[in-house]
Amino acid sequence: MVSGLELWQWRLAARNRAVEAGIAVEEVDWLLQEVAGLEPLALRLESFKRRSQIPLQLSLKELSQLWEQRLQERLPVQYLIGITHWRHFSLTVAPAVLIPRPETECLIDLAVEAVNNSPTPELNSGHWVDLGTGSGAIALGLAEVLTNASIYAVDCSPLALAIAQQNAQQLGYSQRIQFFQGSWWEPLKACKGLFSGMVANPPYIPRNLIQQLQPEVVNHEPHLALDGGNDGLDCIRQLISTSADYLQPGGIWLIEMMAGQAPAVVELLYQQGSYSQIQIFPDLAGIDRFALAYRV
């Protein structure tokens, strides 16, 4: 237990530190509704520091220890406390996955929206695979809207696998996904020609791009979950010329890209010869981010 007024005191000093250090001062309150249960609205009003006690997960030397860390080190705050809010989940997450982004979220809606446009109503029934699932973000996302489909999650990382099930087990998904580890399409080799869609957050930053990144991702994200090659498009072309044997007629591709890669992504897929009605969807932040196709 703590103070609320010890607790502010805390607040006050670690957003001085942020500032410093030139990290986002919010990153400060979101710590703080993990361990000790703040609202939001208590924090933006600090009427949080009129109570007599507040209760924390850690003592006040232990997230003073953990901030510290996080300035010098440059940790990313997800990984410090081992979870991320991504959609509607608290995921678990850790340095063998990716943190997923919140423009990720939208390859979800874009899944729900060419389900709803295609002429093939079996679509949101049938399977459907995330490649490359990481922490299992997409395919939770998929488990959630498609409810009458079957999800399969792929990964390559063992470890990535174990934190993926780990996130499906916590949020009762666990009966709705079915988990492979290998290499893209590689572990479900039995099953060309069965799926409904496939949805991916590949690697795609060019190499030599890498090491010019934020130091919280090229120090302690997983750069197998970065490194798109030379180009930043060797992953992309992969599923591009791969997926059409797995995907149904009528079945949807949909991936995210970097900006900038849109219109080599779209030849790519007009040069393979298996999709039609190529598309290109912007993020919030309106960048051209996310490829969508439908197998011929």
Ligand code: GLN
Contents of the next structure:
Amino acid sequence: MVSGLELWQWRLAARNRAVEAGIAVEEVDWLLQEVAGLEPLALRLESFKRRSQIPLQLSLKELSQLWEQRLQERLPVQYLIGITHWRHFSLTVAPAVLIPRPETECLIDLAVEAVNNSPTPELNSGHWVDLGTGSGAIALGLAEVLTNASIYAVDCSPLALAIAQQNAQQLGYSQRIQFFQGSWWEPLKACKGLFSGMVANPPYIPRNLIQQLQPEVVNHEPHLALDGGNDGLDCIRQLISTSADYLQPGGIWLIEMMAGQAPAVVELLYQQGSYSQIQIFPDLAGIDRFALAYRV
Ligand code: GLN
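Please move on to the form predicted together with glutamine, as the form predicted on its own is already shown.
What follows is the whole complex; the chain from before opens it.
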């Protein structure tokens, strides 16, 4: 327990340290929401300052040590608290998985639109797969919006898969999602031609750019989730060539990619010969980040 005044003073000092370190002051409040159970509004209006007692899961000294880890080691605050908010899920995250990004939320809405615009709306009750599921974010998002679909989630990392399964359990989706360990489609090779949709946020950063990413990313997030080979397109190329065998006619192929990759991805899809209605969609910043195609 600490008093509101003590915590208010701690917050002020932590915010000053954040400014000095060039880190967003809002992150102090993300931490306090988790460890002190404070509501965003109580933090924003500083009304918690008047509370006589606030339950705190750790001492102020330990809290300062955590915050210093954020500042000095550049550990992302999401790994520090073990949680990230994505769509309206609260997802467990750890350094074995990429922290799901807000722009990836668009993939779920695009999948729904793609089903609605398709001549075969029954796709919504078929088999859907999230390849490279990481924390399980996309699989969970699909399970929520495609209420009659069977969802499959694949990852080559057993550690990532354990986190994805934990998230499905915590959010009440373990009956809806089946998890498989392996490389891309490999664990599903008995199910060729059966899938209504494939959604993925594959590693797409060109290898020589990884070292130039923010220290939070390059020093703490799994390179397995980022590294797309020399031109960043290795995994996308693989998903284009292999998915044709697994999608049913009219099935949906949908991925996230990096800014600038759209022309190359369109060309690869076109050259493969098994896809039609190839389309590119922007993220909320207006940057082309998503590619959609239908299996012929
Ligand atoms: N599918 C997960 C996500 O979108 C992980 C993606 C990845 O590791 N490249 O966050």
